[in-house]
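The chain below stands alone and is given in structure tokens; this is the form predicted alone.
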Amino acid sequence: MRKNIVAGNWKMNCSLEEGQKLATEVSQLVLDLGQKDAEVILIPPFIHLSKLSEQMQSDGNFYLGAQNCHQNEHGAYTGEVSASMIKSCGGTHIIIGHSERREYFQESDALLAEKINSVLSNDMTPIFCCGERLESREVNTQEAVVGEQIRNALFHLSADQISKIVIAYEPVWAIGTGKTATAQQAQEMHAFIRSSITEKYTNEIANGISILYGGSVKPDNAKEIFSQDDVDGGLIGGASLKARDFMDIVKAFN
């Protein structure tokens, strides 16, 4: 049975002190709620991981993740961080291929495939992001775009490996714009992603993979989006920086 997941991507926000305060607020709200219906993953900037890992050791409902990693384990790559380094700081998940990494840092599908390999080799969980731009949606080529991203970055994996992946569908036109795909649009793309995995692997494998929606999810639309058959949670951006808003999204699974 696939997992319900709500992951908060803080992006490049929060000082160390601010991050500790936010994580404390979220953890307390989760404990108060007694949330068992969804995994909660906090994904702060790298500088927070070690401190938050110590801070959250006793909170069994939480996981920590990172927003990116380098494809190699070590070496002369100034300014980069490897998957094994993230793991040593308590991270269990790593976002790979966020649209901002694709756009601002020109990360290709081939590079993302290498990063996926590195995360898996460290027994961690990749959260692989895919999604189309507005121009693709406007000419109805979104499935072709997303299908190619998935094939190029994931379909070299064995059945066992891909079973360990979390996928996040993020329509690029709905990130930070205030626009949101309708619940039906999200469901259609999630169903397409799942069917693509079925065609390459098996229906059993496809039905075991959590597919998250990432595109301006807010407390007032989370329940409708998460209620769709193939939507298993969200990769949350701006709303994850406010503890109450983030928890209201988590509560959409109650």
The other form holds:
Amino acid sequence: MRKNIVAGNWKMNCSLEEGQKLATEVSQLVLDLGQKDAEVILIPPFIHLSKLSEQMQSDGNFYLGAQNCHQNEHGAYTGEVSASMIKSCGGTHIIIGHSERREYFQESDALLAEKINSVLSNDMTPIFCCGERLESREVNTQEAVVGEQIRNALFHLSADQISKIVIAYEPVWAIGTGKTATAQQAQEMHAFIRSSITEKYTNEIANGISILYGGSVKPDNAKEIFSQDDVDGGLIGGASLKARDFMDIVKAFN
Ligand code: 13P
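Moving on from the form predicted alone, please list the structure of the form predicted together with 1,3-dihydroxyacetonephosphate.
Once more the chain from above appears, this time first in line as the rest of the complex follows.
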């Protein structure tokens, strides 16, 4: 069975001190909740990872991740960080292809495919983001756009490799805007993503992959979105910066 996952993408927020406080609060709330229905992943800025991994108490259901990585293992790439470095600091998951990376750093599908390879070759889990812009949604081409993103960045993988990834559908128009996709829009796209994977691989593989929804998920809409058949959790931005809100989203699985 595929896993339920709630991941908090902190983006470029939190000083070390703020991050430590937030992570301590969240990990304590996760332990208190004692819930085993969802994995919880905190995704802080790179530089906080090693401190946070030292301070985290985990009951085995709690992980740390990074927001990006370079496609190469090491070398003369000033300012960059590789998957193996992230692993050495306690990260187990890496977001690849967030729309903010695609938009502000011109990351192409071909580059994202290389990054996915690097994450997998380090035995880590990529959280691959896809999603259409408002212009596409308005002319109903969202499936064509997302289908192409997935084909270009993921369909070179072997069956074994693709089974190890997590996908996050994040419509660009819903990120940080307070405007979520309806539960039905999320379900339709998630079902489309799953059926594209079935067509290329197998039904069993497609059914084993967790597909998260991201874009203005809040405590008051999480339950409805997560209750959809093909929605296996969320990638949370703004609401992951408040321990209580984030935990209320995790509780949507209880
Ligand atoms: P918001 O939850 O702030 O809309 O951000 C979603 C997101 O981009 C998570 O990666």
